[in-house]
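Given next, in structure tokens, is a single chain: the form predicted on its own.
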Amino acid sequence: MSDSAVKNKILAVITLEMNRVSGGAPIFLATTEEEREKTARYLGRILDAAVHDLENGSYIIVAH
């Protein structure tokens, strides 16, 4: 897959409430806010992508 094909795509979702998310990206369920934040931060680094807080209990990891 070329770099241009990956741009502006949601690579992962990290959430506290599984019933509020669905879709094609991998979804990680966290049990605490600390775990949610830590998982988002690590995935952002690993995937070399941006972490966005949706302020609804979920973070998304996006390739820009």
The other form holds:
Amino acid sequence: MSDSAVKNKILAVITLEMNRVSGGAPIFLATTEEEREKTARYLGRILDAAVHDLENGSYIIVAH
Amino acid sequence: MDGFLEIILAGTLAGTLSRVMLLRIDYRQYPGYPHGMVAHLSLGVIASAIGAVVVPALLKPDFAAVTFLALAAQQFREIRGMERITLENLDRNELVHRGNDYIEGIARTFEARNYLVMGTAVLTGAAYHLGNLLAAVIMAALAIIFSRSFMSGETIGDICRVEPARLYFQDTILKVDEIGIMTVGLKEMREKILQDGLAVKITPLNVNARATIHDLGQRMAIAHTAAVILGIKKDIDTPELTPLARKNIDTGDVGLYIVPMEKDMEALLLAVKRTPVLESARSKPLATQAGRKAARKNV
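Can you give me the structure for the form predicted together with its partner chain, which would complement the form predicted on its own we have just seen?
After this comes the whole thing, all chains and molecules, with the earlier chain placed first.
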């Protein structure tokens, strides 16, 4: 488990508020909550990764 | 010269029997059956044959012959390596990992059992030589009983209280009673978890037990055992459904969350209770003065 810190990685960000995110991971802009939910679900399934809600308008997809 | 053959036969027979008896306990932890069983039985026969030769070698007296015991020990270490490599390879494709600690424990068990088998063979051979057939039979039975009780270690149920716990979400954080497990972003996944998930709380009975379930390898072993016994809904693309055991950092209690195929709380409690306490996780802070002193303060 000690190497989990290295393995955990943000693969993508799905956000409603484009001005609150930036950086290295791909960012997907959603216009509605439903769209955000759907995009996150698809990306999570495609990337075999977990979806986490930062509760600030952004979802992140994290590989554990 | 005649007597030697009987000694060797008696020893080998007792050793092999002992290996068969010990193998029966293995099925739950290791699915190598039936080919793995053949491999281990053969090695068991070899180990008991080596052990059985010790007494005749001493009687001969051919002390040089005893040195091949060292060679045997080398062989058995290789068994441990072999087991470890096999299990590690298998573990890579497990959705719920056994974890290295568990694998190391199983590998060590396999090695140790061969020594027990060898010991059984030596003792039985000696009993046959010094006494008679009856003495050999009694000695073999004693050795086998000792081996079985010696090698069946403690389980989580012996050192912890395991109770059903409440599984709920605080915003997006999944919680087992007061213990936070992880955050789950997707609404549908949260609904799924609430609908199908189960949770138990594992409360250590003393400080030693607390130190044991603090070990990550031990917690992985608990999650793995529960997943194997109850089945698991998780697939490769739903990491949210991974069973997780997290601890309350203040009390040391551990909350286990799982989304099983069979939603049966009774079965889950039994599965968690029967998880073996890993040798590598077992620790005894109470055995030291400092540990006892620290524990008194907390009570």
